[in-house]
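So this first bit is one chain, no partners, the form predicted alone, shown in structure tokens.
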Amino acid sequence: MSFIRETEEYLIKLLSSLGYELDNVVLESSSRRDLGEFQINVAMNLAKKYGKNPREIAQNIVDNLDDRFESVNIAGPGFINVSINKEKLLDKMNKSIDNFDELIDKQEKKTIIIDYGGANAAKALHVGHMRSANIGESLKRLAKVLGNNVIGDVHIGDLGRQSGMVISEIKRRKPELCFFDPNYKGKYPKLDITPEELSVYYPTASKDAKENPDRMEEVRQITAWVDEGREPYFSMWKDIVEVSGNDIKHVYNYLNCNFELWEGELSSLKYIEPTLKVLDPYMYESEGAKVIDVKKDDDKIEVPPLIVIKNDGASIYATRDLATIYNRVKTYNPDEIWYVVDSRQSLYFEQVFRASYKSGLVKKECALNHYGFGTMNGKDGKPFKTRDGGVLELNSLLTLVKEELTKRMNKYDNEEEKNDILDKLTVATVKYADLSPTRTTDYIFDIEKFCSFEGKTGPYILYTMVRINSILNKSNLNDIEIKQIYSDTEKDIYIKLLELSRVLNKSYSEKTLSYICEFLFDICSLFNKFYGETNIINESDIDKKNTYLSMLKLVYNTCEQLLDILAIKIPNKM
């Protein structure tokens, strides 16, 4: 348990023993460090509740505080300023050097499914997929660190018009294949296709279909056959999805995104029939389609009915999302399901969630939440595009970042080592830039700025970690113990670490990683200030030197855990 949580619980008990009842007490960080490191601001609320003078109440509290505090004083009408007893502070820091849990507070354990990633089979990943993957992966890791059972599902878009597009293009390019021979009677072979071919087939077919109505009709027909499970088109598409999936996994692995489930729309097909049985009493026909009315009397905007089955009897994206929910509830009985998807889909998810609750597909106790995110924009403030105006592929962005970082790297004789460092720096650059803004805001991705080794950037954080690790490796640290506090900067670092529990809880509550990114920058800045003030390696006082090194180990271990939450790996050197 964190020092702050432990102290807040102590304060609630203390107030109760003094005859004051409060459900919640907050040990607030002070903006006036000259008065104290923290404030206890309960006197005014208690004065209103009990009709007493707030300063008298504050004095009563101060008179009964235990020895965890020092430099206690009362300011204004009853603000209690306190500093942490140095011995208590050092004891907590020493316990935390190799035990991250000493600095944080666990949540009440829940089973949570997080739906993120959302790549589309047979189509190249674009920068929007990176945002979903980065945010979703980090929220999953954060939830796990705080004690939850978390299951991440990539939920691949492996049904839809892209199937018709790709198979149509294969038919144009390779009409001699047995799949397109109406007289073929043998067993269909596995489709031989490469990721390189897929990267060309979809955009080519899409461009042609937009300009050619006959081609678009062919695409629609093939798509319908795939959705119906008609052979050989369905098997062809499954082979395409397998090849595409392996390529998608490679990119996600590069970004350190690891999914417990690799399911998608194809996986949901077997659950559509039982799902429709649950939904049937709540559906009605509208213009030949089957829909569920999900509007509410207090809606501020129009929420149209959710289409479940099209007028031609075919399932659609919503059908498969509902079937996926059916399976998730039946298989995992989750307490919560989070969807980390672009904010522009908020209305759609509201429709799906309402239909799920209305039909009883999901019990009210299971929370369905859409955590949308803003767009990643170029310097012009518009969604990141290629020079010709197309959507920027994720691999292209990663290449641009890697090339920019290469310009700033030292020369390495070992090319393999250099590439490993560059890869870790590239991932750190895009992730830290992507996760630093509040989740819901749009932000500008400035490659030159985010690749800098100074300021609030991934390279700056990693450079600091490498510096700390280098000092530790050069030193012979045998006695791991922080014995004293020798400077104000050291104490600032320790007080900052006490605030970590609040940072993680706020990040979890608001489902944004920006607070963790800010904390990492702050703690690295404090360390670099300390580094500039202190000659660590050449310190002649052994106890002092061991204390410095023990503090470095504490900072490194803590930041390593936080970087792991952000899915960022630390290189051995830079």
The other form holds:
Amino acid sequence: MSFIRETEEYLIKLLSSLGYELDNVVLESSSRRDLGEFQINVAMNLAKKYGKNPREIAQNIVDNLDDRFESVNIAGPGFINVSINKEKLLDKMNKSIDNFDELIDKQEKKTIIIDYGGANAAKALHVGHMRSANIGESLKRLAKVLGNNVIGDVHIGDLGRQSGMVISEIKRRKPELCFFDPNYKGKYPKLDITPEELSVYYPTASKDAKENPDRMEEVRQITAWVDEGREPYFSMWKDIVEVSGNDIKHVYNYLNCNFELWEGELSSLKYIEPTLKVLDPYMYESEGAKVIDVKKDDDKIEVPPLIVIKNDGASIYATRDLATIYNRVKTYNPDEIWYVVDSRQSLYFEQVFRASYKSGLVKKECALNHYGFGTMNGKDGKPFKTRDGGVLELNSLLTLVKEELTKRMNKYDNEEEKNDILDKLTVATVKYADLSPTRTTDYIFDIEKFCSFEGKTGPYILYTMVRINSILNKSNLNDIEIKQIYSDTEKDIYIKLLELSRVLNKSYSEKTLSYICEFLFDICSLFNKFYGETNIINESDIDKKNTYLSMLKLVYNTCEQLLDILAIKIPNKM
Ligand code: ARG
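Having gone through the form predicted alone, I am curious about the other one (the form predicted in complex with arginine (ARG)); can you provide its structure?
Once more the chain from above appears, this time first in line as the rest of the complex follows.
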């Protein structure tokens, strides 16, 4: 448990023993470090509550504080300034070197399903999918670190117009295939198709269908056949989804995104029937479609009815989300389901959630939450586009970043090693940039800035880590103990580490990784300051040198855990 939480629990007990009852006491970080590292600001509230003089209450508290604090003083109307006792601080830091849990607070264990990733089969991943993957993966890791049981589901978009597009393109290019022969009587073979073919089929068909209504009609027809499971289209599509899925997995792997479940719209089809049974009493017919009313009296914006079944009887995106919920509840009985999906889908999720609660598909004890995110923009402030104005594919973005980083890299004899370092740097660059802004804000992707080895960037953090690691590797540290505090900077590092629990709790409650990114930058900056002030390797005092190296280990191990939450891997050298 963290020092802060432990102390806050202690303070509640202490106050109660002095006759003051409070549900919650905050050990605040102080901006007046000269007066103390922390503040306890309860005296003013208690004074109001108990009709007493705040300074008297503060004095009473101070007189009874245990030895975890030193240089305790009272300022102004009753602010209590405290510093953590040095022995206690060193003890906490030493315990934390190999045990991250000493710095953080676990939570009451919950089962959480996180729906993130959401790539669409047979279409290239674009930069918008990257945000979902990065934020979702890191929120998942954070929730796990804090003690929850978390299941990530990629929820692949493997049904929809793209099926009709791709199959109609195959028909154009390979009309001789047996799938398109109405007189074919044999068993259909597996469809032979490559990721390279897929990458051109969808865009070609989509462009043609936009210009040509007959082509669009054909696409619609095939899509409907796939949706209703008609052969050979349904099996063809499943083969396409498989090939495309392998390709998508490759990209997610590169980004260190690992999904516990590889489900999607297609796999939800088998739950549609039981789902519709649950929804049936709440659905009514409107213009041939089946819908559920989901508006509420106090809505500030219009929330239209949710269409569950289209007028042609087919299922849609929403039907599959509802069926997926049905299965998730039945199979995992989760306490919470999170959707890490673009903010532009927020009204849609509101409709789906309301329909789920209204129909009893989900009990009210299970929280359904949409955690949307802003868009990644180009320098012009508009959604990131390619030079010719198209949507930027994720792979192209990764290539651009890798090229930019290559320019800044040292010479390496070993090409393989260089490439591995570059890949790790690329991932760190895009992740750190993507996770640093508050989740809901749009941000500008500035390649030069994000690839820089200075400032709030992935390369800066990794560079610092590699620096620490190389010092540790050069020196043999056998007596791991922080024995003393020799400088203000060291103390600043330790106090910063004590604040980590708060950073993680805040990140978790607001579902944003920005605080963790900020913390990493702060701690790396403090370390680099220390590095500039201290000659670690040549220190002749053995105790001093061991202390320095132990501190380095503490910083490295802690940052390694935090980088792991961000799904960023550290290279051995750079
Ligand atoms: N495939 C969707 C898209 O690209 C995202 C899926 C989000 N998850 C969900 N359960 N609807 O927009």
